[in-house]
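So this first bit is one chain, no partners, the form predicted alone, shown in structure tokens.
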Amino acid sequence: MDRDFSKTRLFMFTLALVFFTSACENASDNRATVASTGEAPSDSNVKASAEEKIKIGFSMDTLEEERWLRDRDLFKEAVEKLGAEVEIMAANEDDAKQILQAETLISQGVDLLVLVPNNAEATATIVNKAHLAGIKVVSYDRLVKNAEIDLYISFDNEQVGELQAKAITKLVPKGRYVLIGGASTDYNAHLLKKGVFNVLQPYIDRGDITVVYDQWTENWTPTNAYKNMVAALKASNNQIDAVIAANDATAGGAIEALEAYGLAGEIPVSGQDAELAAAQRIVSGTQQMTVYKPLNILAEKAAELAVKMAKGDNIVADRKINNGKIEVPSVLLAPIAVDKNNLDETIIKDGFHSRGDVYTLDY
């Protein structure tokens, strides 16, 4: 009898202990979820907590134009208006830093790389380190070459390329023009130029325009830019109907070398980005027009799109381009021509430039 007894004790003390154990444990974990969260858990506190941990990586190519600049501070706006952050790294146009670097943000465990190639094929890299991190790619107003991106945003390149050659063969319908190229290296200025060709090809078949010279430009600066039409005047003796220039800065160097041969203003001139020298010099009449990108437009779309990406969200494009290796999912927008009668009407009302800033007293 007493054996029993003993028994039955020993089983009820043991029970008792096993439910206090389980309470203790069941009290840790509340006191550690109250602890991280600050009250008990739910789906939508999970959610808001994983949305403010969300990072964009946003590796860029150079800060060393004009254009760069405000692309950098415009996206970090947009970014961190939509509640994410931003790490900004920029390659001063160095292939094997940009790599490095974009090593370092996929490193830090950012949740999206966004990529502004300095060179379209080799930053094909990036693109597979970071999804070898589970990290996708979003190509930024450039296309990277051979990756497997997935989704490139920017404006349409060709159709710049043909804003700036129906331009200028509205002023010079038959002539000798020269091509002065952006970086052979950049796929942009591949597009860019299949838009030119697009317009001039049939002044061509017709024997209406010649190209007397057709160059690329290193790195899009002016000092390649102005080499190259040196080169383009000794080539011709000076004889130029017209200059394409890829885009503003090398349009700047182009006009340079005119102004060294007593040619500037005699000689129509495009090119594009909207710059605040370009404006200045299309007012003054050395350069003729160029092609308006609202890169608030481009960098509010590319952080809402990133972003949404982060979270995990799915983005349908309605458009595809062919680089190299996949159709990469494109969200294209529209550029605009400007020329000296719609200055006023786009860069100027959109706040892009001041109006003091476009017309100074030296135009």
The other form holds:
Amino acid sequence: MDRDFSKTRLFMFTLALVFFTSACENASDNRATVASTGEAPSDSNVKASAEEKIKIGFSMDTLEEERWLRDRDLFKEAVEKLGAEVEIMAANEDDAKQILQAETLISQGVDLLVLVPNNAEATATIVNKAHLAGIKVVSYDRLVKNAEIDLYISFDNEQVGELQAKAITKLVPKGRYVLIGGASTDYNAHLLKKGVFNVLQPYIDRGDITVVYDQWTENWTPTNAYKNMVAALKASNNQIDAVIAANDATAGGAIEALEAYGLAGEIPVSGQDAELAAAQRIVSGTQQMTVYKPLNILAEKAAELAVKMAKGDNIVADRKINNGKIEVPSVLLAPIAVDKNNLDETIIKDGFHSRGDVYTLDY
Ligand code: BGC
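Okay, that one was the form predicted alone. Can I see the form predicted in complex with beta-D-glucopyranose too?
All chains and molecules follow, beginning with the one already shown.
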């Protein structure tokens, strides 16, 4: 009877041990998953092995402009070269869509999120959600405002505005200026405008330059820029001497409007991005300058830092930018002014565009 009892006890103990051990294994699996993804564990998102690739989520605003297609491809290539992988989503300038897409990336268990915000303020919620899941967020090209973003990497956007205004004031030191701004929801548009006024203000104070029109362009679209330019022409009775357009898309819209009024080529226009169409307009003389931002440097640096951060390594950022909530560790790259005199030694030399493409419309 005693022997039977201890046999039963041994059996019960063994059973309990097996149960306890397997419960512990499950619990530690769960913990690892929660730490890396913030999600309830499922077979599909439990990391198979320590060697599994780092996965970066890239949440983009739009692929409508030439530059963002390049950013997408260059970033993907750079991440893959580092042995990691990337999942990319683009939101077609729709805040709600971008938030949903970012949530999907977070729930897919990406190790780090790289974000090009459509709306600098609305995307703060993405940063908070990612952080709750233990995922760091990098602000790519555009700054997310009022959120504890982990890193901001971009070109110096204030300097982009300064380069534009310096080039145009050299050509038109006195006169009536039109400012076709970027999207007010994009903080870059504000930084650019600050840069433009850093240069214009002394001229304005001396009474040499008057800003006769100054408007934002919703979503940075050529159509909205066209409308702005027409409004500027109407309001000033066509008495305009120079146009500072925030990028090449808006410059394109503004130049179309000038064409409609028979003024294209008569009035200097600036832009940024070194889009092919802008380079061609520089050759044909309807746009005076653009600002070239070597996107390969941005994409490669962003990929390098993102993969390091995803691995938990420390990174070095040389600047701090206040985004309304914190001093964000920032890396700011140098933009380059391009006009007809240095097209060859900048964008063509770098292979950004081929010589044949740039000079196709040579008049
Ligand atoms: C970028 C520009 C771009 C614009 C419109 C800005 O945030 O810095 O390069 O042209 O967005 O997409």
